[in-house]
Amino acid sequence: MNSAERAGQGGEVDVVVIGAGFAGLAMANRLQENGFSMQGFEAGGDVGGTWYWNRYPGARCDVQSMEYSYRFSEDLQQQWEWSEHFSPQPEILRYAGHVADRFDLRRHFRFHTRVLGARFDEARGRWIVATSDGAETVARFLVTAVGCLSASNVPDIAGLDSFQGLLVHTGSWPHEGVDLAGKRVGVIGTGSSGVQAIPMIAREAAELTVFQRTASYCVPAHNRPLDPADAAKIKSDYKAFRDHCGKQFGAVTGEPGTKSALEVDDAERKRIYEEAWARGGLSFQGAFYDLSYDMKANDTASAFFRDKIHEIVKDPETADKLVPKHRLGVKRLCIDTGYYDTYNRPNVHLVDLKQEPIERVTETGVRAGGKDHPLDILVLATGYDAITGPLLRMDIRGRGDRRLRDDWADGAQSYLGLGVAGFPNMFIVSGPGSPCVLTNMIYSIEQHVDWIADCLVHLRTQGLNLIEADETAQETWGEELNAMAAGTLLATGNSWYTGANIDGKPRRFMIHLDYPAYVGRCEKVAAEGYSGFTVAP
């Protein structure tokens, strides 16, 4: 019996990792490169992550597929095709089944399997993991792999409970679909997963009523096939391609202008916007360089989509209420097809609830503004309790039997993102305090798993046991993550990357904003024997 499969039953093992997405499979191979033993932990029923459980009408990943890919394997790179310029999810499902199956990773999980806590038992230098399976398992290392967004935010609205109809959040889609032709349907929530959704969702229903919160900014995707010719000449030199990526801001192709909006004449200003909504993408945050950073610049964006949206809708009424109230970039830029003119659509309404705000949900429907609107079917299209959530669910507990969730009550502090102080021997995938969701996820999460696994060797090579990141520098990265974040728009608006979704939730900016420069302090840590970090026999 190897240890593996003494772990599945209460045994011990190097390393345990949360999680079977992205993240979860990229350090299980690297562990598996290097010999340690592992058992990882995976709620849903397969690999995939988030792209197991977002199979809602629309699901597609806002990066393009060539970058939206492992890099550890040149094999991988060149053998497996993409069809689309943005992958669809059943895609991306495809592809992590693959990469599961071609390096034998399965083994290393137990599936339908939740991790209901892990504490640190400090005189054996071990975590203690307990499963849903009622199952404890001891590791000298924890690897939390659960990503930045898969903890489904449910609203608290009054009734929800009471709805005779189907009810299901985009984040946990029905794996056998939803039925929705000839169907009343009504969506709450116009972040990402609602904009993808809306017009698949039109296109079948007999009505849609669209309970809109907040207006998003939302950029053409303009996706199309992938042309063959196009990947082949990226495969030609596939690790150029993306050493180019990993030196932009979220390791994503695409030059930022070099011009201020304010520095262009209105005609100039107006064309280098049309010729970046014609290539649509998240590449548009990049027209000019400074709309993250001047208010006056921002507010020029503001303006172009304000005539946008009233270009493509037609009522008036209607397009105001799509126009957005904030700034450019403060929340997440969205990616869509077709989704403003979805509401040119006669079976589509929308509800803006800042105006007609949902009193309670009915056994048949939503009362909004006084107003009935009978359904069939509700979707939750209200995202995620971000990047610290999937963590708190949790209950970790480190030195002294300190609670992550009592650490974090007034905001989440790390070092790195990869560490915190008090809770020794784990690690965190895509961290609060990492660039995590403001970049290629994929890009950015190897980095993690490989930082994380070439310090593992470290420590076995050196024959040492215990990883801390260290209070004081904790406490300094922090401050500098806040004085990044206040040289910026991005930090001043509602979002959830602040926390400001969850009722709450402590306000704190949690993202590290410099992709290639936080690489490179990573880098320097590692070559300086881990500083910042306390490592002992």
Ligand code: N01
The other form holds:
Amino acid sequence: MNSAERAGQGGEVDVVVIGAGFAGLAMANRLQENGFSMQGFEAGGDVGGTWYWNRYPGARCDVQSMEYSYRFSEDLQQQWEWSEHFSPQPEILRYAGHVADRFDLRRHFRFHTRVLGARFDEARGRWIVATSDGAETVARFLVTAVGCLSASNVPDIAGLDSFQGLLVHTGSWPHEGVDLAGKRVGVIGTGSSGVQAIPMIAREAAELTVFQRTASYCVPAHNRPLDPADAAKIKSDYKAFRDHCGKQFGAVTGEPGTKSALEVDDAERKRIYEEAWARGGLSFQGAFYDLSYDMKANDTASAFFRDKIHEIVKDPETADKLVPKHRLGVKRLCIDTGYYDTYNRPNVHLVDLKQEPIERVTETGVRAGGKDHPLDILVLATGYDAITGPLLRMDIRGRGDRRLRDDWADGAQSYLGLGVAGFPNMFIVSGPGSPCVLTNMIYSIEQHVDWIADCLVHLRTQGLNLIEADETAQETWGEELNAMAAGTLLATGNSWYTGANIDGKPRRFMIHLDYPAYVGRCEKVAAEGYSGFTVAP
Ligand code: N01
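Requested next: the structure of the form predicted in complex with the ligand (the form predicted on its own having been shown above).
Now the complete complex, all chains and molecules, led by this one.
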């Protein structure tokens, strides 16, 4: 009988893991390797997390395939073959399934089962985890592996419920697909998801109306089949490649530029921007080293985008609307395939919500700026209640029945993004306060999972049963993060990074900006016998 079966019969497990995305799978693998019993829960019908849900047309990763994959098994990374430079969603989902099969991980999870809440029973020193199937599972440790972008943001737009056509969110796209052919489709939202979906939808739909509140900075992906020679080169010493990634700020390749945008003349600046554009991808932001903090340097990037958009988009009025009005770096760069060019199609219409705000959704479409836009399908590409959202949608209660929701009412607090004071024996994978969304997620997930597994082994070896972040260590960590983020565009902007995209959410930037330094800190904490945590028998 495996640990999942024991738990199903009211048994107790060492660890409950919430989520079977890349974090949950990696955690299950490490727990299994180390002989811990576990019960995993997953709301979806299978493994894959974000890649299970995000099946919208054009969904694709913006970190290159050879990097966006696990490094824990040399055989796996040698044998798995990616077909494209940036992997499409179906291939990443197949990869997750392959990993689950290969390491026999599915047996640890109960699918179609959502965790509703978890409470720490102080007297017993156990977590009691309540799930949507009505069951309660008892565990010594709780690991949340719920993802940072998994709680969809459905905006409070008047009349949304009254729409009689098909309403879909990119983050929960119907598995059977959506028949777009000959339909009038509307898309609200032009972040990464919208920017990927819009060109694909435009090809199939009869008419596509895009409702844009904020124009995004979009850089071409220049996606292509993966060159077997490039893959072979990386595989010839995959470890060295991974180690190199781990030394970068975001655990991804792409060296930042060595020049200031202001130290070169106009022609040279344009040449360097054009080169970055031709290379494509997120590394555009590093074309010059000072784009993120020197506003004059930043202005040169905005000017480049303005010219580029006007070069691509034939109608000058539409091009004007597509030119971002905020600074490059305030929001995440979008990586596109034919996004701007899509607006040259006769069946694509752009509504600038700053000029023509949405008044309401009606039974038959969207009314904006006094005009009705009839629609058969309305796509919400409106993003996520990021990082804290998936944690706070569950009712997590720690010591003395204190609720995580209350503790985080003014913003998240954590120690290392891994533990929270008052919530003993709970670990968060990619939590607020860690580098999480500013890294190659699979890379930083593995670091967290390894740290947690090593910690559990340490506790077991030392005969210890309790680990809990100290309030003071947590406060100091928060201060360190604030100091690190002070003045950066990312930390001050209106975006999901700061919580500004969700009405009523406290604005707090809780992302560590330097992955290698963060890893060093985690290692130091562990080497010091988990300094900043209380560990006890
Ligand atoms: O979400 P977003 P996303 N009325 O929050 C608009 C990752 N990701 O799903 O900016 C009208 O970025 C909102 O407008 P505004 C990636 O990290 C990666 O696109 O708030 N509009 C914005 O335009 C990414 O950053 C990949 O003014 C409303 C859009 O909806 C993150 O996920 C692919 C509105 C939301 O954009 C989130 O991306 C996809 C309203 N009431 C996602 N509410 C890749 O790997 C919101 N909006 C490539």
